[in-house]
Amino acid sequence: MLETIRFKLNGRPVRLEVNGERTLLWVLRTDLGVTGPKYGCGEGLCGACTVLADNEAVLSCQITIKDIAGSEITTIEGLAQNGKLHPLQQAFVEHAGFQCGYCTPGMILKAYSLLADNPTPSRQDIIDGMDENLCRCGAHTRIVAAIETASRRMKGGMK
């Protein structure tokens, strides 16, 4: 059954007539052409589909579109502002915190949520907080280093 769903996507209002039971991942990718969130496992185990819902990391393959009605959804496409990379994105570039890049959008958004909750995490806090996001290429040590750098640069505040 079609429902009218309204939410903000990367700061812009969206209104869709859609089956409310469809996952946010497939609505983003197929209906809205937003390709940052990736299909990985479809089971909520890899983190490739991570987006922010009201600044909290969520697995878009596990949440229905009706469940995000009225929310602010941010994908990797909405993190940079005015053509300037977010400090997390910049740190990932500097530390080569990616190899193939498939997991990178989910990693960065999970790290964003982690730093929003804990602006000055220890290395172990980062490791524990990122545990559910997988990188098959093995860039985890560079990812942790990038998050540490971004945390220092942001000096305890989200920018």
Second form
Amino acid sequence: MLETIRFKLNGRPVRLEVNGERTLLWVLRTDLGVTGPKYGCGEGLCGACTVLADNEAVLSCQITIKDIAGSEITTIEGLAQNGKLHPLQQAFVEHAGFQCGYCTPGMILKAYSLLADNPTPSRQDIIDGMDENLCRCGAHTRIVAAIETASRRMKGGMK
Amino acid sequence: MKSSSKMSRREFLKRLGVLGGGVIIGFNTFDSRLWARKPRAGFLGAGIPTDFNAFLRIGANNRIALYTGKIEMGQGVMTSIPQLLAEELYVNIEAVDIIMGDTDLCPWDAGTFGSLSIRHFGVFLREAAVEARGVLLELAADRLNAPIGRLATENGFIFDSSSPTLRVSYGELTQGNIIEKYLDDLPPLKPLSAFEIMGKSVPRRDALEKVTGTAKFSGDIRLKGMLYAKILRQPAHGAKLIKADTAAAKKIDGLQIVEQGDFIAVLHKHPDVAQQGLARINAQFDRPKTGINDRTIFDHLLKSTPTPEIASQGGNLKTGEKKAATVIEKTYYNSYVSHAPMEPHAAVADFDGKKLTVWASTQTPFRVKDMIAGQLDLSADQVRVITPYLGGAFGGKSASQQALEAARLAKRLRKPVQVAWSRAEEFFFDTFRPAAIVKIKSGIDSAGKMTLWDYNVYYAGMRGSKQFYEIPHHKEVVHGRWRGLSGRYHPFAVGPWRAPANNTNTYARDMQLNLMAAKAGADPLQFRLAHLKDRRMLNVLRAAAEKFGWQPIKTPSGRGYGIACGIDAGTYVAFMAEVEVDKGSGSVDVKRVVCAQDMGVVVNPEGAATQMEGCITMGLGYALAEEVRFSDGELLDLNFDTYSIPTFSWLPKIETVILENPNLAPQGGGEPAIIGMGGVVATAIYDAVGAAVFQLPMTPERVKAALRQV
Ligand code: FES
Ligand code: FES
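Okay, that's the form predicted alone, but what's the structure of the form predicted in complex with the partner chain?
Starting with the chain above, the whole complex follows.
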């Protein structure tokens, strides 16, 4: 059944006529052509599809479009502001916090959410917080280092 | 069907014409020297053009376009390959643009595997650059009216060294055209000692795209009117479709169904709706009862084994056994392991009636092109394969069945079609690392010297099986490689998995060596050093020991120190690790891994270290947890809930050492640092608690079982 769903996507208002039961991941990737969120497992087991809903990391393969009506959704495409990389993105570049890059959007957004909750995480906090995001290439050590660097630079602030 | 590796001169120029420009400069349009250049040899080389124009094009703006059939799957060659070109062409690395894995634009290539991009393709590219530069110098001599001997090159300019203001850029000379002019003799490549750009860490070219989400993977390609296809799959390997009822699926609005024999696909403009349609198909299959599962597999495999090949041998095994005071005979096993890249296979195909264009997540674009042309009755030049970024591959994206599926549907429907496998399909169709068995009988004399090494490896393969220790009487026999055994011996497809065969061989060898060292009452490192003459191996072992702070003591020492070493893709690598074993649960915590590597000249040190860390982290998986379970052709692990791969909480402290070896050309870098992970963890567990685990992965149950034998 089609319904009208409104939400904000990367700062811009979106209005969709869709079946509200459809999965956010596929609506983003196909209807809206936003391909930053990736499919990795479809069952909430890998974190590749992570997006932010009102600044909190959610698995877009596990929620419906109806669930996020009225929310503010941020995908990796919306993280840089006015062409300026977010400190997390910058730190991922500097530390080469990726290899193939397929897990990267999910990693960065999960880290964003982690730092929003705990701006000065210990190394162990980072490891615990990121543990459900999978990376097959083994970029883990550099991802941890990148998050540490970003957290230091952001000095507790989110920008 | 003609293979795309055999290309006539006319076709070749036509292909170069696709790149734009196309006015040919030079003197002799039919310069015979072009084809007189010594043809390359071998499966990997023969199809690669000798004309340097195939590898590079210099624009009027002095930017260099580099063409390579290699693909970027995370290993970083997109960044390191341009270093090679910039070095030999004397241009700034930033002036080089790289175009990868496009079969219409790039020179033929066998595929991206085997850590060959730098050590094999890299040589051809450097030769191309050297010749191009030589030709440019000739052109510049004319232009500047100066003798060639007085000319020098720097940053894409050629100048008269006696009056440096007299200069011309490469781009002014070529104007973006093919340079139809060749040298009689290929000048020598730059000596390794003269490298200025190679050996420096340069930032990754894909970084910005990958952190902003603009990096495109095959599944991210969007074409107008594109349909997403989901394909009916059998529930088990060997299952046959009896009948399928698609009536319920057909009721979904906008759903299209293609039925060709037992190939049934549902297509929709939304992949999730196509998936729902697929779920509505009521299909019945005849399923095989083979009795083969992950527990019976080893007996099955050993029942009849493939023809043996001798990897290496020396002396006489009988004599070796006679001289031995102690003989140890052990059998090692390893399970099937999945590649499980985070990006499942995906492809998009578009057919305009004449040309079929396929974007595919593949390590072998040219092979895929030939396969599609052959299967779909098209000529080779009707098919173009383009390779966007790959989200990991590790050897698992060679068969590329998904590309054929997309191509088949696109040709039939005359609409762009995307086939993106689900995680379950990814596991089901994976070409697993083969289950394997290694039998070793080895002996030491009363002085603790090894006299005997009788080695038989089944199904893993050749790589890493050759003997490199000084053992007077030895024989290494390989019974079956990973290639060509899928149907008859294995219940599903197997294939190359990062450093194929070497993980298995190194695990068995190192565990056996530590059992021998234990018998000899020797420290495992000293035991190895005492049986080695090979300088490179001695060097990496010593470097690892120094970094690790290895203190000699006999094993098991209770410290939980492990050791492993081997040779892969021309690179020497040594590992040391520290583990903690929980005797109650059998779980193993790897606390620290040191890895020292001699890979010849290092093109991009930072990139090389990243690859090593990736190998070490990934290797923990096959050492401790990864194993594909199955029964009667059905895969029991179809997602990450039951197939666990290493995560952040597994992370040991990882330290890498790259030895300087400026006299050796660059060797492999994407695989060697994974080969010892089974061995180093196995020997560390043994050192910690005296339990020898004879099967990978060393799960808590297997560690507990081994503890009971102590
Ligand atoms: S795709 Fe959503 S968690 Fe894996
Ligand atoms: S970088 Fe490849 S999966 Fe993480």
